[in-house]
Amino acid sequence: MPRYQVAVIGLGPCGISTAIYLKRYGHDVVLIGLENTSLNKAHLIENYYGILSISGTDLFQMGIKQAKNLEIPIYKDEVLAIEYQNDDEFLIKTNNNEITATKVVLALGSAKREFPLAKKFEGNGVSYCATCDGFLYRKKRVGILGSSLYMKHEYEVLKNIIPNLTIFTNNEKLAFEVSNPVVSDKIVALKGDEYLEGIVTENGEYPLDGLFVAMGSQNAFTLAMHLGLALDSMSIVVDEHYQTNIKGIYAGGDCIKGLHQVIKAASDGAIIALEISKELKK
């Protein structure tokens, strides 16, 4: 199993900057993430120091090239879970690998991918963490929303706890086989007054007591929920050293509060690298 001093999760400006600075400080660092960053989708950037105009995709690829030139390992893979190994080591599970690291940096961009219909019932029937809340719904009617391999990770947790479990894909194709009922219709509404009472699709209604949202890929918000990181609304809470409430886990860029711009994310990465380097050299 590969082992590194620092695992940086996210390939955007914060993640790449963190890894580059750590490597130049002489530390063993790995980058893990997918290319679906907001930077890679940006049409045109005209406010970055020293660059008159550049596409987000070109700037993203330049960052990847910088990391490769320093021979920093890059796993273009989705992180499914981060687990505690012991007091000073974390296990990072991806779709295809398992990696251990002493320090972890979350640089996954915007902390949360919204499902607008669910917002009203968050905390009142809607959850984003199967590990955190699955047991609370063990004797109830529960749905899980999603279709990707990240949803499969959440499904594997819930299927052993909840007998009455239905999968809702919201008009998307399921990426794996399941034994539970699957509803592929487009969701048009969530029912209930204060608490969730059911889902309405284009072709029917389904009474529910709980719904676990696991759409798309794992993100900073869901990783934070699983780890028990402190959150302020949709942002991960960090101290003046960019460390979260869990020792050894740092966060920066768009998943924390502040200016959501490339230049600030890159600055966060440089500062995080300096803080981690100080810790590793103690």
The other form holds:
Number of protein chains: 2
Amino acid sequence: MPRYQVAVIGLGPCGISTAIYLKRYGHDVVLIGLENTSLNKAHLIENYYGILSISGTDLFQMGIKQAKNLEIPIYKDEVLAIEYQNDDEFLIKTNNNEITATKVVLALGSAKREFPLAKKFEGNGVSYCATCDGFLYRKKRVGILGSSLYMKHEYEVLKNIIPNLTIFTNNEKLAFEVSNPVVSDKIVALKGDEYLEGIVTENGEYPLDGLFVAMGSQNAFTLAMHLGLALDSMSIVVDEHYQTNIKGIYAGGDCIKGLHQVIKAASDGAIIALEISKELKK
Amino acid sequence: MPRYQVAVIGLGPCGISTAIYLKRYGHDVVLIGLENTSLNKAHLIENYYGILSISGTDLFQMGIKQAKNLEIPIYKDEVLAIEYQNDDEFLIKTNNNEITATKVVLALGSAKREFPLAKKFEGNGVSYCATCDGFLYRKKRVGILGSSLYMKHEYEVLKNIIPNLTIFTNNEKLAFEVSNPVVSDKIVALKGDEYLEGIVTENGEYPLDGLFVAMGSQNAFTLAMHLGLALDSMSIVVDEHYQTNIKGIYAGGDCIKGLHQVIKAASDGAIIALEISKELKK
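Switch from the form predicted on its own, shown above, to the form predicted in complex with a further copy of the same chain and output its structure.
Expanding to the full complex; the earlier chain stays at the top.
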């Protein structure tokens, strides 16, 4: 199993900058993440010190090139879970690999990937974490929303504990085979006053007591919830050293509070690298 | 007299980034400073996110170009003093201009411009601030060390209160005319046990009770001292909004504590701009 001092999750400005600085401080670092970052989708950036004008994709690709020039390994995988091991090590499970590291940096960008229709019912029937809340719904009528590999990870947690489980893909193609019923219609509404009562699709109505939202890929918010990290609305809480409430796990860039700009994210990375380097040299 | 909402002192990454963001937030901003920043002297930068490799001079010039593209006025002046006016306005005196602004940003870089020989006697006969300490030495034998326009500003404060005042240029050419004695020999030592007792040059010895160090151009440290800003060793103290202990004066980059790197300085600038913009919109 590949083993590194530091695993940086996220290929955007915070992740790459962290990795560049750590490598230059002499540490063994790995980058893991998908290329679907918000930077990669940004149109034109004209307020970044040192660069007159650049597309988000070009800046993103330049970051990847900088990491490659320094021979930093990059796994272009989807991170499905991070688990605490004994002896101060974390296990990072991706769709293709299992990697261990002493320190983990969450540079996964903004957590703005919630399902707007579900917002009203968060904590009242809607959950983002199968591991956290699955057991509470074991005797209920439950839906799980999503279609990706990340959803598969959540589904596998739920299918063993919840007999009455329906998959909703909201008009997307399911990335894997399942044994439970699948509703692939587009969702038009969630029903209920205070508590969730059901899902309305274009073609029908499905009474539910609980819905697990597992849309898109794993993001900072859902990873943080699975790890038990302290959150403040949709941001991960960090101390003045950019460390979360779990020792050894750091976070920076758009997944923490503060200015959400490329320059700030890249600066966070440089500071995180210094903080981690100090810890590793102790 | 030119009047702006915000005056940014310093043309390095923090200053330029502050100005870029402020301008794009719709504010009236001016840049003031010399081109002798530490960035302009840096050899090669290879850890800046988004740029593979660039010389300090090229990065510095790119910053100037970004400001010019946004039509931000740039005064390539030496700032000699910043004075608090009534009605929440500051007056910035340079060697060529007087400019007023509601908010001032100090982005003057590292304060590492002290005179090493004088370090031992700081507070014990050596001062960096004529306005602060001149009166204490009014009946003493006093030297002033320097040759620049900034030194002239300090000299003009001292010459009226200290009759026994000698100018030491340490082998540099004096930039202006003076009526006091001038010693232009190279300084080889400062004498004294606990307290300063005199200066030793290549060609003689000069007994002194006090020495005002005013070398090079004005920098963050000396500006801060004149303004009465809170300092922690050689850094300006700022709060979580990057504001100093004087309301309306902000500081960022290498003149505050923290990581002294281009990326951090540029990020500080972006955050300061947001903080100031919020204040101006109140």
